[in-house]
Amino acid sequence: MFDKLRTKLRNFSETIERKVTAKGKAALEGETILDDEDLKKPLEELETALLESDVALSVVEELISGVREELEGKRKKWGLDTGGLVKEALRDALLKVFPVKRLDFEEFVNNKQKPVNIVFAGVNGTGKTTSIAKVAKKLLGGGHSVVLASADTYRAGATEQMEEHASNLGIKVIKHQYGADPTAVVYDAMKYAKANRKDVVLADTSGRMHTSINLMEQLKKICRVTKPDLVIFVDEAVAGNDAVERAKKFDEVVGIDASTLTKIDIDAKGGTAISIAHSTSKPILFLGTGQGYDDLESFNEGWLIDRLLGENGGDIRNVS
């Protein structure tokens, strides 16, 4: 006992020897040794400031320990603030969070056989059928013929949507009536558009609740069946906790491919993205900045991390 005893004191006081030469040997070299005390205000900082931009709270309890991980025990010079330090490691850890490797829209769309089938799924109220609308714009907008398929075979009003948009973009939407299968909406618009030489097929679904589950095996069935190129979860820039659950569920039931965010326009500081990329490990394709078919950017990571460090109030209309 009293062996044991002794090897714990002889453990411990070494321990306190390395760490006091330690910072004997950074002070005469002009440094100091960061320690959790060192770290703690601006990490609690940075972390409100994470919640107040709708980061959910498991991903910035996740990114705050990384950070303070990465930094405890670092030496820093005498002088040097330790919030812009911890500033830094958290940006790092917020690149990190996104994709190596972009998804490239365009670039996609050119190397696919044609037609490309794509699906976007998502809740209720997202602004889903918009933002379809907005990426077949884009789409003309780079030389692709584009047919829509209103797979919401369930919501009153949806198809009525979805034709309105079509004749303000000069395209075909293919259509069954309320209630009908939504697969075979899809089938027959890629049958169509194989048979018309069209190049994209862009399909609506209907909007669910991740916890409806016929409505989940619907699109599950639509996948399934018609093999889509590419599954675009669509939310809310404001969504926050609740996006990440959603998001999880449906790349859980049919494998998303990438998320596209609307209302980004509506005081969102973005988090939402950190929260669904960090929960999916796939890229966000597009933010929704406005109601008009020309409002859809491409994501750009940088905006979003200096917006969310407060380095910048900015316009993503205005990023290069």
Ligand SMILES: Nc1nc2c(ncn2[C@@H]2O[C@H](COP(=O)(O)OP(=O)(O)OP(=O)(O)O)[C@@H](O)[C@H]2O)c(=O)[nH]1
The other form holds:
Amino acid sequence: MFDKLRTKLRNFSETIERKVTAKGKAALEGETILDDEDLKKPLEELETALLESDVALSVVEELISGVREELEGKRKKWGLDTGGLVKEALRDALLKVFPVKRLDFEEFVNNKQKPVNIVFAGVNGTGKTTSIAKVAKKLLGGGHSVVLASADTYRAGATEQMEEHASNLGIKVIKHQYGADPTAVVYDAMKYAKANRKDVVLADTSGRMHTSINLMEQLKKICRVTKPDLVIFVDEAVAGNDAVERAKKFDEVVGIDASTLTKIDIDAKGGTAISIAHSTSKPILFLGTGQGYDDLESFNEGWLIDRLLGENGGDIRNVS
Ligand SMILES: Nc1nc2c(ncn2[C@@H]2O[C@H](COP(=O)(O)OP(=O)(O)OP(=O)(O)O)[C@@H](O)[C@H]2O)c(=O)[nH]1
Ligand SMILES: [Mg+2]
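Next, report the structure of the form predicted together with the named molecule; the form predicted on its own has already been given.
Full assembly next; the chain just shown is listed first.
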């Protein structure tokens, strides 16, 4: 018993000695060693800022513990602001959330064999149909021809909504009857695009809860049969914590290639983009910034990170 106690005491005193020696050595060189106590306050402040910016809790916890691990035990020059170091470490951690390679949409469409098949998916009301109309306008502006596939055969009025956009933009919609198999609609739209030398098919799918097994199977079938070149997951800025599960599930079931985050004009905090990118490791392609056809911005992680760290005044158009 006394032996055990003696060993414990020896280990304890050795640890203290190591710490004191390390701290003393650092002090002689005009530096200090960051410990839990130094990091506590700045990390708490950042945690609050991320949560207030709508980054999902699970993602915030992971980011903060990564920053803590990165900094604890590191040396810091006397007088250097610990908060500043923490912020820089967080910036690095946030940058790592985004895939190294951005997806350049224009380049992607230019390089793909035509017609390019792009399927939009997500839960109800997130802005899929509106985003399709915006992307169609963008493609038309870039000199591409576009066909819309109204593969939301489930919600009453969905095809009419799509037809209205198509008529405003002067493009063709391929549609079937209400209740028809959505896979057949996308298939026919691709057939039409091939026969009529159209460049891009934008396929609208009905909103579905990620927990609905049947509807997720239906989406899987669309993707299995029509083999989209790009599956875009659409979610909204206000989704917050919910975005993590949804994004993961859509990615797991159909393998998404990129995401679009809408309604950033309503809640421009944008932390949901971090949660989605973190959960899927896929790029964010666009931000929806309003209800008009031109309210679509290419995503820029630098802008978002500056915004989360409170460095660009939060103007969505401060995109460099
Ligand atoms: N403020 C704002 N509203 C948007 C944006 N994108 C879409 N909306 C609006 O959100 C509502 C739903 O948009 P839809 O495009 O119909 O959404 P959806 O995902 O197709 O909906 P379902 O087909 O029912 O699942 C509409 O009133 C749109 O005008 C955006 O970026 N900003
Ligand atoms: Mg829709």
